[in-house]
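Encoded as structure tokens, the following chain is the form predicted on its own, with no partner shown.
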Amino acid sequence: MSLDSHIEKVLWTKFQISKRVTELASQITSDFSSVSPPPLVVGVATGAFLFLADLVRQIQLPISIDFIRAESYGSGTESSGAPRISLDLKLDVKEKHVILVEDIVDTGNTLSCLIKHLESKGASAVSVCTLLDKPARRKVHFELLGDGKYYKGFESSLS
């Protein structure tokens, strides 16, 4: 059996994904080139780590990187709707612009929780960069902090 024999349909090719990640990194570099200190990039573990690695390799800024984990799924595939921080940051976010990197923004529950958590730790702004945005599944409206920006690689109307 081949590794990808279970795939029904390819939504985006490796080339399309790579090109879009390059575009996102270029936009982030441009938007933050005059920001001091440079933003802190925070990967939402564990789903975003490959996207994060591809993205930060192409951001042309002296960024710092950390990880945070918020869990709302437990051992199942349906969200409980009540995320909790299960792995917190090691770096200080006080008075810094944080870019949260997510693989998928779905219901908005986790993102809303993380933004509030970063605000409580003193972040001056929070941006979000996601590989896939699924606005049709949104249940919670989240607000970016300060002059935060929303970067999305792709958008899916599939639920």
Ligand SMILES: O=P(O)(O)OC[C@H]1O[C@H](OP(=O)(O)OP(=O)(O)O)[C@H](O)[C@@H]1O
The other form holds:
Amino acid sequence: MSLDSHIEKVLWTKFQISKRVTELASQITSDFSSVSPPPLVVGVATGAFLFLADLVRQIQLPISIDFIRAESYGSGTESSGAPRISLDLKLDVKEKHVILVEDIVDTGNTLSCLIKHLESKGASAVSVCTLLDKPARRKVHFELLGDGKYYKGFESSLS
Ligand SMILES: O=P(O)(O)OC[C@H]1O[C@H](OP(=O)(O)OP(=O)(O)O)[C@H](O)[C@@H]1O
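Alternate state requested, the form predicted together with the ligand (shown: the form predicted on its own):
So here's everything in the complex, that chain up top.
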């Protein structure tokens, strides 16, 4: 069975995605060009790793990169809420501006947990950059930390 047979509908072509990733990287480069120290870019494992790789290759700043993972116990595509950190950062976030990179923001549970965690570790600000946002699916309201910004590649109302 080919990969294409698993895809019901193409929402954005690879060219549209690539263009949008370039725009996001350029916006982040511009927004953080005078921020010192440079931001720490944190990929939310596992889903964000490809987007993170495409994004950071185009960010023209001396950023550091790390990974974090929050897991909810649930099945299928429904998260059970209340995630816990199952892989923590290697780098120190104290007094740093963290940019969390996600592939999808859905219920908001993962981001809510991660932002609180980063705040408890002393991050001065937390921004979020997600490839896809599904605001209609939101169950948990999360607040960015400090002067954090929210970057999104695409928005979908599909469930
Ligand atoms: O807003 P939420 O409802 O919390 O959902 C978003 C999270 O769900 C997915 O990860 P998942 O937990 O499936 O883990 P994975 O990336 O390892 O597949 C996705 O990569 C986000 O991290």
